[in-house]
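Let's start with one chain on its own, the form predicted alone, as structure tokens.
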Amino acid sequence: MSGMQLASGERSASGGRSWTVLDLLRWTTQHFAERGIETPRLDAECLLAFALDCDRLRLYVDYEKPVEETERARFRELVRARSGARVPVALLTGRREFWSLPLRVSRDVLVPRPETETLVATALERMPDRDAEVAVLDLGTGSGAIALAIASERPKARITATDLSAAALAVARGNADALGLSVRVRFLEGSLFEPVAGERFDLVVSNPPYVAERDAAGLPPELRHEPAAALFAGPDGTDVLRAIAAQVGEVLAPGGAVLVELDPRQADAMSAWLREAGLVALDVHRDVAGRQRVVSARKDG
């Protein structure tokens, strides 16, 4: 049965009954699995909860509840976009949770990934005093996920978030407003360190573009719906990493640290570039899957 038959073929699919919440979840999970979607059940739950304007827990409380045709029609369009065009769930719902914060996302920003929480956790370890007035720079903030996660955990940190994209900054500012953190984070538009020229920071964090253009053909189809400028960084994916390594020393205060997320295969090269730039205390931090995910270094102070 195709996605178009969620309505027209419902009697044969559900044994002559109206479609219930559980019927839709079972059918959609199988449908997604057959099309190679990695998390078919989770995606089905998220999209159905969105279509019904409820949370995922409510689906199982009301699993025998019949779903009205208007609700099925909305869900059908979401299923089609997910399985056919392979639009990410977060872009279909316009929201994504990161560090337990509800964030709005759009096609103007990368969807925050769980592995980026490794960068946030490592940054917080560098700021053990919750009440310290630390100056933090989030380079290439996108949706604002990293800056806002840090702001939520360190109430006295002075955070600046930059991005080359005005559209991305609009999303980030909207998230800051919704979370009540807009007075805590300063957003600036511009390339890399240009918006903060002459300033100094105790901590610089970044999840920059680091995907190699030569790998584009083999990437998951979902990435086609996210901004290429936030993903790709030259033929081997290291253009922005090299620029950060070469310039970050100019904005770090003495004793300040830099933390950069990257592809695990780039960790050794990034460590070497930071060392060549005069930084010390090089370290590599692994994500929950055990992959080298964040490289850190410190300016001698």
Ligand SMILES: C[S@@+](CC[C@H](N)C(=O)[O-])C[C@H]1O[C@@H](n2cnc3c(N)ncnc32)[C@H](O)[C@@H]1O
The other form holds:
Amino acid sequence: MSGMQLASGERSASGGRSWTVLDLLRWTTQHFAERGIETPRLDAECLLAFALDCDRLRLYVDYEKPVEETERARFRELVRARSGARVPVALLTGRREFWSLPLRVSRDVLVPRPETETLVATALERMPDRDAEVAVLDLGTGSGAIALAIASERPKARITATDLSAAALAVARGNADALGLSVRVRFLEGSLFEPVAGERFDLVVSNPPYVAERDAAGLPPELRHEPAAALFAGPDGTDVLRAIAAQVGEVLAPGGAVLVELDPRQADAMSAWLREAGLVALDVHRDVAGRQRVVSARKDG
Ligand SMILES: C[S@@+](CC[C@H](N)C(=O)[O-])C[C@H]1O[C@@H](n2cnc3c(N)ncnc32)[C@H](O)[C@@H]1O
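After the form predicted alone, can we look at the form predicted in complex with this ligand?
The next block holds the full complex; its first chain is the one shown before.
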């Protein structure tokens, strides 16, 4: 729908009177639903709250409040970007909550996904002592989501977070600063284990790129707004998983563990690659939707 159509649709739906918060939510929810957006009401609320510079709860209190034209114009631009170019809400607002931490996000990073909280929860189970002085490596940290969630829960953990992308690391560092966690997390640029050669870790966690390039054409249009290097890993999506399986034993301390997020269809193959690399105690952990989401293994010793 073009900007002109959106503006005239708005006019006719309000019946000529001034637009209230509720009018805008109703109109936008219907518009998003017609455009095939999966969570139309939630997206409408998040964008309107952002345009009005308030939280979502406030919208409910202000249902009958008229919305000024300047704020409506701001909202209209957001609605157009969401329904037209299919920009994800988090990239329009520049923020996303993960593990209850408010994170900044940009087009340089993957928007952290709810299923990645399964990886964090599983990692914390491996560190039951809150004051454990464990060394943790987060490979491909993106916005810093996993590293910062662990840092927030385990105050004495020494955390290293790496990424191939300098731009992603800048976002992650900004998030660490904003959360007061920057002294607790070391950020290093480079591919996989190269920046930490010669070091040893008690726990290695990663949500690596694992989408198959051959599936690219059928993916939701929202993914076009996230970095390809954060999503794709070779024709069948397993290039980075295989590299992690082959090399992780070199950086794990004896008894140390690795936890990797993946597509549920990759869980059996990843378990086999880790076993072939000499790791033991293979296990698969399910996300809240019941899908095989994280594979874990341990180095003997
Ligand atoms: C799926 S995203 C995960 C980001 C973040 N950890 C999260 O869970 O939201 C994968 C990240 O790995 C990075 N990456 C891709 N290939 C890499 C490599 N060979 N070495 C290090 N990082 C890599 C990407 O830049 C991206 O930030």
